[in-house]
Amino acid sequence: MSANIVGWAHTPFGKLDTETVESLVVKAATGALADAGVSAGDVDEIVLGHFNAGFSPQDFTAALVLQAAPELRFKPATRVENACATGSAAVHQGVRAIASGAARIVLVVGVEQMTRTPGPEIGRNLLRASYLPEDGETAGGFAGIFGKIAQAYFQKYGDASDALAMIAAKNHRNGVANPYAQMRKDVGYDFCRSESEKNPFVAGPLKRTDCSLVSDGAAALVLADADTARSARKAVSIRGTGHAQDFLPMSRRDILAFEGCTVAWQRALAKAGVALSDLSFVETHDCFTIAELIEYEAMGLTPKGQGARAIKEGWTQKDGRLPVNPSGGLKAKGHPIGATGVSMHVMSAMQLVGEAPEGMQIRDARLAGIFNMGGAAVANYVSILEPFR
């Protein structure tokens, strides 16, 4: 019993001063149900992805989805959390509910409101997704963690600053066409490559343009079984999924290998019965540019230590052999933690039914890959999507 995406909604990502977690949840949930043509009363289960970790005073948020419609009262609703992969954790839980036969229709919502939190507190909140006994005193929060990873990568494989700047420039250029993106500006390679007052070093070799944005926002989708999908206005099948959870302490693994990412990709591709080369595009977790670079290697696009080839030779550009982050990725779109994974699924579904915004649409997109990561390659989720047949 396959799960299929039959409707979706997406708020703008950014600094949304007039919104609350509740209002964002309600807007996304209401929009997704309307887009799917599904009444609230027909929903069998609700899954909310919300990291929080101190960002919002309101906790215990699963029931906030019920505010979208009176008919959602008494529906089973669960909040899930798996650091920055929280959104995909919610989607995958919905997929399992349908695959088990426990539900025909599942409403999945992802949300986060981060920008009302002072900067130092944001860093402390995010650092909770690391192993505190080893990394709890890291300067710069999670940027500091990935700054260490970037430094270790440079020491092992050589200075990859050019490649990181090219990744940042690519994603910012792609984000211009995404109306939901927080930053819709093509800042160019030279700006990303050069240290400046507006682009200072943040942690190790990482500059401001190497880091994703602090964001507010929500996204939602409606999952349905195959019988329901057949009568839907549009439908995208989740053909395969993979989830691999790795050790939390980085000291227990090769942090430059992102092995959990590799395992999740292998599992999802095997379930889908396809190869990486079959994909039309990938939405991947570029919380930092070094993450996207290592993910090229972990997904099997290049051998270890050679990820720079993929960006320098144009493979991952929007017109390349495997476009990566045509939405602009977390780098341009923004990264409201609980919403990110759901957003990735929405952006990919848009591509596959030809509803992506003008300038963002990948021509003849037939198969999408999604990688969403929590922590430093700890929670690893992959989804393979295709148009419903």
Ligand SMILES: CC(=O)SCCNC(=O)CCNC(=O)[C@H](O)C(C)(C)COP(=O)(O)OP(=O)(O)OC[C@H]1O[C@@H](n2cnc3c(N)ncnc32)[C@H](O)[C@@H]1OP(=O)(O)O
Second form
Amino acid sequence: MSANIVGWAHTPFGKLDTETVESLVVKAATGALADAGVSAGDVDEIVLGHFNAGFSPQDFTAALVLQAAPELRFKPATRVENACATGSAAVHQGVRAIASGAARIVLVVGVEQMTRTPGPEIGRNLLRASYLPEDGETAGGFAGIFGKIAQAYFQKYGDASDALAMIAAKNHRNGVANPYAQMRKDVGYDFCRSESEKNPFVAGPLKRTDCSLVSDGAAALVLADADTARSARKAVSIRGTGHAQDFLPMSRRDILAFEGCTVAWQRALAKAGVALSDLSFVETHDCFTIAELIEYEAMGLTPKGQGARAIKEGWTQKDGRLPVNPSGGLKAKGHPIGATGVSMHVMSAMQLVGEAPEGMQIRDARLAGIFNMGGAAVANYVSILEPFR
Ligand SMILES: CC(=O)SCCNC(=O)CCNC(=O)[C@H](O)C(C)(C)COP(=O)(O)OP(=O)(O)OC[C@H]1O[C@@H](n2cnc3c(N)ncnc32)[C@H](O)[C@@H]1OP(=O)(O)O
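Now the other one: the form predicted together with the named molecule, given that the block above is the form predicted on its own.
Up next: the whole complex, starting with the chain shown before.
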């Protein structure tokens, strides 16, 4: 039984001072149900993606979704967490509930509120998604971890600073057309390539423009079985999914290979019965520009060590042969941890029904690939989406 996205909602991402986790969850849930034309009473199950890890004093947040409508009372509701892939973990749990026949309609919400947390604490909270005996003292939070990965990559394959700056510039440029994005400024390649007061080094060779943003925001979607999707105003099928969880300690694996990412892509593409070259675009986890570069290799776009070709030869630009992160990605759209994976599914679904904002829409988008990652390639989730037929 296939699962289909029949409605969605997305708050703006950014520093949302007047919002709370609760208000964000309620806005996204209410919006997605209205968009789907589904009444709250018809929801069979609720899944909330929320990382938290100290960003908000409120844990045990699944029940907050019930604040969206009195009819949601007594519905099964569960919070899931898988680091920065929390949002996709929530989506995939909903997909399984429908595939098993246990649910006909599932409401999936992802949320995070990060910007109320003071600077150094942000890094400490995020590092809870690493292997603490190994990484507990890493300076710069997760940027420190990816700074080391970038350093090791440069040592093995040569300095890729040009390619990283091109990735940053691409994603910032793409974000300009996305009204949900936190940063909508085309900062340009030269700004991303050079160290400056406004673009200092953060960790190893990574500068500020190589990092994703610290964000608040929520996204939600309604999943439904094929019968429900058939009569929906719009519907996008989740044609294949892949989830591969790797060892947490980086010392137990080749950290330049993102092998879990490769396995997740292989599983999802095989389930969908399609090849990478069939995809119209990809939304991938650019938590740091070095991650997007290695993901080009891990997904099979280029051989290992040659990811730079994909950006330098224009393949992943919006008008290239495989546009990557037309939404602006985590880099420009923002990265409110628990919401990110849900947001990636919402952005892709919009593209596939032709509802993406002007300037962001990929022409004739037929098949979308999504890669959402938790930790340094530990939790790896891929989804393949297509318009419902
Ligand atoms: C697997 C995973 O997903 S791990 C990823 C988890 N997420 C992270 O680790 C978040 C990484 N990012 C960060 O920690 C922060 O954005 C940092 C450290 C890079 C920058 O933070 P700060 O140095 O505190 O910047 P601050 O918030 O003071 O902003 C200063 C300026 O830089 C801009 N800015 C802040 N962050 C970024 C960024 N990542 N990219 C581009 N510009 C940025 C701000 O808009 C601001 O601009 P302005 O002066 O024109 O107003």
